[in-house]
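Only one chain comes next, encoded as structure tokens, the form predicted on its own.
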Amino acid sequence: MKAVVELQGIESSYIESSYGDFFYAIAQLYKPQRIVELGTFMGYSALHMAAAFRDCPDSKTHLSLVDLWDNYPFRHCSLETTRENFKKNKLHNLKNCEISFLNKSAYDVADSFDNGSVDLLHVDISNDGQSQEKTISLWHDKIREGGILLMEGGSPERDKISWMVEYNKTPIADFLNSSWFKAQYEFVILCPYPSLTFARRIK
């Protein structure tokens, strides 16, 4: 069977788990008219939800990437490499997909978009209890009721990695089970490794 995008060259801790196959299935399935991507790197989930409006030509859909690229100091990767990714998979230029590429912060750029206007937030930006109630709590408004919210992360595993206990982060766990965000969302957590925690918002 032929792999929805050309993977080669392209790095993200989903790859083992193939969570793109998910990230497709959910575009396909929501075929949400605005998304919104928190920390793309090379694009290894947006080429995928790319790709699903790319095999549905009757839906369309605006893909807001937001990452520093470049600017970030712990993973590096140009802006420049992952429009190449888009370009070489033939998903840079679709007609019923228009992609934006924010060369900002989660946190600068949340403004930009007004309440209630995404319907699918994907938030994967070095992932921590603390980091998500900050980046939850900016975007909260911005997802429509009855949008979704994907988190990398969740899992018990990954809140034992290295980094999260050297530097004795939060636990995303604590964040998930916070009165909060169980009065917000209803969610369930895909385990295999980085995990990722899939919500729906329903208030």
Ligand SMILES: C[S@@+](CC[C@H](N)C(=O)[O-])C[C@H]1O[C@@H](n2cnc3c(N)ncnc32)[C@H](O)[C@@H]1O
Second form
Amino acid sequence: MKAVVELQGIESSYIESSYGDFFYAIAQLYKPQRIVELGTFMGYSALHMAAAFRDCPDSKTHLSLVDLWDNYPFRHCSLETTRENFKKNKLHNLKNCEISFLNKSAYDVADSFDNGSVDLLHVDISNDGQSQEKTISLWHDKIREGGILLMEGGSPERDKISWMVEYNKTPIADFLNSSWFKAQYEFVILCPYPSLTFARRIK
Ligand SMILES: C[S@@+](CC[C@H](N)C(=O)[O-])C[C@H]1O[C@@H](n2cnc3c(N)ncnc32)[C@H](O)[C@@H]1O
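What would you give as the form predicted in complex with the ligand, now that the form predicted on its own is on the page?
Every component of the complex follows; first up is the chain already shown.
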């Protein structure tokens, strides 16, 4: 299975291990009716999930894309760039995949979603263990029981990348190994760089 997405000019750490095909497959398999992505950047992961619905016209979803875009002080792009990438791929106005672009902090928008309303949450806001704990503590109740949580990172290699070490960031492994996370989620870690934690809410 290979997703057809035009990636000219699109940057993402996921590209080198072709994680787009994974996002495409998960969206096709689970057909989540409400997807929320925290950290969209140029749209690589989101484009692949939208493409899954383009190719499954009988399924329907709402894709909420949350990013700070130009308000993020580190590596970012403009919201216009992300919108253009959807247009280039003719994924911007699919009848069965409505898209909302929320130019806000992941920490400020959780309250706009009802508890148990999210079928798939993807967290990719330049994660470290502390930011993941903060994010999931805000978003956990929004994910329905049995819902999917995808989080960038999780491998030992990803915990040792230069900015994690230089800025003394809490390893993502610390959060994944916490008794709270283990009680709420079953999960596997896909290790090809940058790695991806694939979890299912069990409680
Ligand atoms: C690694 S990129 C996301 C990559 C994207 N998912 C992909 O597939 O290529 C991280 C993004 O998170 C955004 N970001 C960082 N902190 C954020 C926050 N607190 N709320 C919302 N977005 C945030 C940045 O603006 C940046 O675009």
